[in-house]
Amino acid sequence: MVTQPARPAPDTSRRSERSRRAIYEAALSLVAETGYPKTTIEGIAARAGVGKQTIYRWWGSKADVLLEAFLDLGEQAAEAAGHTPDPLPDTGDLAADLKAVLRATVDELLDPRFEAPARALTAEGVVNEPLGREFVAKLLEPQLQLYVDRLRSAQRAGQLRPGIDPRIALELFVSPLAQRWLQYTGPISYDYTDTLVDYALYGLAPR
């Protein structure tokens, strides 16, 4: 009798990695197509091609997949463009190191790949508050305490008044553009983030 080579075992932990890819693959491009309230934990895992309770072993909600693939998508785009979501730059150079951020903020929203899903989470997020909150708290809140970060080095560094809250600050170049990309008030552009980071840092008034 001919003895047959024994076959390798299954490896299941690339066979998870592509599950999650695709269940990441799929609630993306569901929630862009339906939005959120008809995409379902079913339905995601039909077009991911895993079974429902697959992905109730991982996650507890669809809110959770969602939010995870979002962060794995912007966690992707920064990799593909070679360089890591944080820290901000500091070179010295305050304004140049805001304005290269939003740049690159800039050609996020513009990507159609971000841009359906972030507007269908957002969107949901106003009238949904437990997803509002949640949605700030793992995706824009830890964005957002890396321009706090910068903001303070440049106080330290003597570039801003010692007095200012770096909080508020920041919203006066991030949040207009939340709003232009939200509401379509304005195209977006390098030179529309460059003149909000000027306005912002060297105001309105004659000097």
Contents of the next structure:
Protein chains: 4
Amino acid sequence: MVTQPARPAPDTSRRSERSRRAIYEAALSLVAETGYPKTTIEGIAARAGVGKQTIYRWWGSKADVLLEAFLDLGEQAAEAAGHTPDPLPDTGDLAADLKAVLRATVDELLDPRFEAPARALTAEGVVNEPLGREFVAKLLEPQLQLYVDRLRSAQRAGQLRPGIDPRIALELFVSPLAQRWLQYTGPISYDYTDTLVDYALYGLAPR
Amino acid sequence: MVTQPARPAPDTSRRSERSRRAIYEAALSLVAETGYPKTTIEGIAARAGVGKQTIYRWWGSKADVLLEAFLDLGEQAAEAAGHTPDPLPDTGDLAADLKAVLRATVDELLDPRFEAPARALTAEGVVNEPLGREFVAKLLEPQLQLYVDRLRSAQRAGQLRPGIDPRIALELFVSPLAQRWLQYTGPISYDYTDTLVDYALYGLAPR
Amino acid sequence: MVTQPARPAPDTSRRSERSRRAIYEAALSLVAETGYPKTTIEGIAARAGVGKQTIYRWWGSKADVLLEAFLDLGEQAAEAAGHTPDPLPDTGDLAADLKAVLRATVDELLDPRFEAPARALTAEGVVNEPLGREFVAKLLEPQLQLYVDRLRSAQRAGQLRPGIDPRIALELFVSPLAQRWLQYTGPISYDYTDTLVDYALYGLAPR
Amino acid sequence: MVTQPARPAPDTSRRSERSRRAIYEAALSLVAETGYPKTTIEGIAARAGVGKQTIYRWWGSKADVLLEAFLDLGEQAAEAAGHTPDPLPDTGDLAADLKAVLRATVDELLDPRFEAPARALTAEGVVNEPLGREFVAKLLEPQLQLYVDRLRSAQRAGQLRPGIDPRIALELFVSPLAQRWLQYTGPISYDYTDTLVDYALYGLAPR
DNA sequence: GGTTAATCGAGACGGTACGTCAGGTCTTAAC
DNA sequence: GTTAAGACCTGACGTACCGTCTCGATTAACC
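Go ahead and give the structure of the form predicted in complex with another copy of the chain, now that the form predicted on its own is out.
Entire complex below, previous chain first.
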């Protein structure tokens, strides 16, 4: 939890599942429609057909609500897709596997249903450290771990120099994509991510 | 300009320089002290000893004020340091030069006077595309251009493969640092940036 | 009601009686102390220890607030004095009765607690017809009706010409006093009101 | 003058007659169109094509401007009509003369060009004693003096009891009309004013 | 007729209050 | 005991005017 309410924790067992779901949906749709700053707790409560207090009872802030709603969105997607986050593909060809995964990421980043809340939460996290850390821990880091796993496998297969730290290595192609998406520092395309993988694997200096 | 006020543009020649400076200082100090969301236009006006309307006359939003204040901060620093943004060092050793510059960047990112407004503006830009683009165009891109210049020079010197696109290449070491700083995805240190340069220049795959 | 707010009427049953009373008192005291134009809604809210919105929720304007406060003042006085507005005295001597009542009115007009809000509301009503009409209907006309009743009684007793319209007749002594008070067209005294009654009852022309 | 500005009196000889007239017209038309409270000094200046300071240089308040504008209106009307305020007609029949004059007053009170500023100034005067007194001294009292003169003439002709004070007597028919107009306490008509004259001259009590 | 000083139109300035919106707390009635 | 509803106090929003001030540019009085 980002915010630990000091008040006596309400009784979770009596919580209305109906309200919880309605709040998630209201929060996500409002952020998508009007943007994060114009999304208000009152607005979420109204659209969800819920009293304001019901939100304040269970969450500490607008950011908290949205974070949980977004996590829930991911869990629902995972459930639909077979419940466990799939590991990265491992065909033996590291470059090809990375390019494929990054191309999928490009698609996701440009999906409007994903983009609005993801941007909103990232922005909030930049300026609100606890939320930022929670966002990373619950959402980003698990994803990055999949890259770490794939890179380690590549290391065992001799496709990656043994001394390389996979946690840092992955940033060479993930972070540039993230920055372009977040900060509008450049266009995002399959070509671009393919190039990133090539540069990162084979280096910039002449061989 | 991020915001084009529809009303007839006020007369710039009669603008109070005193007020402008006071507003910059108030905005920067308030953001540093209380954070961006708790910084209000009323607060800036009060601390600057200025009427609210004087802010609304010249800027369209809190973000606009802070962006200009931050740009001004940079210009003042540049002026103090001899007026032109220095090109990156070019000792002939590309790796060493990049490591030195990134170490300096690390220092800057951790300087509290810089950090608060930079985070605030970046966060706002993530969620507010016009402002984000202006932030990049006026602040980030000029910095990145220096890397492009240095990398081209390295290309001419045969220290960089000829086919490499410098604008993409620089992201291999700049973006990871940016992401760690922005999203708290990992610690920032000289070691880390040195490693980034090594990985990027010599690649991850066995040579 | 002077102002019918278009928005959904708030729930009267949950209204805070405490706030309502505090607002009345604040409004009356501020008008008495600083005058009507310098009395602001913000000032009333602050002195009443109330949010501005609580005022805007229940009233449409400063004038509305003051009118209700003033009506309430009258009701409270009436309650203290036995709840029904006393009819005018009827000793059988019309001239004496009218003189006595007008002398009491003179005293009231010069009472500072009454004067400030009464002037303020009258002035507002001169320029704001709906409020003026409501002021008259709720405050002035009930008072004048007492004169009508007394004059009718005098008519039955043969002390007033039968053809006389009491509603007009009463204006002969009431309006001059009102005008002197409102417009500073002349001094106000017992002598003056006594004279008015004499002139009005017995006429200006030689008998 | 209602307000004596403490600052060094500006040089009257260099005053712009053009601006003065334009300000009068702007003030009167704005009050007629939008009402006194919504009439602002900025609005008057804008419509008059005049700097705000030009108003503040010569007048102390919105009320001052309007009062002078209204006085000027009267002077212009007087000038057009032969320059001296005509005395009341004196045909020898007091009742008829008074009825005629009051009928003319009824017409004037209902003339929209006159009504808006007259109401505005009266209302302001109710709540702003100095302005009220000036309004009376410069506008109302001169008019009432004409009644005094006519009543004295009637006294000499034996049509009015000798002991009657004309200054008070006139109020018996003037004040009721004034109150009905100002406070909406009743309709205004020729019948009504005729009745007032009859009641006042011949009294209410049986003869 | 040229000089000069005050007035002029304009409008930026530091302020105050406006009326609105949302935040977060609290109370009430229904379930 | 949680819920929907919503009144409450608080405080920021962005706007409108206030009355003061500073600018050139007239413009009228005086030399």
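A quick note: this is a predicted structure, and the numbers were derived from the prediction, not measured. Basically, rigid core = biggest C-alpha set you can superpose within 1.5 Å across the two forms. Positions refer to the first chain, counted from 1.
Residue 71 shows a C-alpha shift of 2 Å or greater between these two forms [criterion: core-superposed Cα displacement of 2 Å]. Core-superposed comparison between these two forms: the CA of residue 25 exceeds or equals a 2 Å shift. Annotation for residue 181: C-alpha shift under 2 angstroms between these two forms, rigid core superposed.
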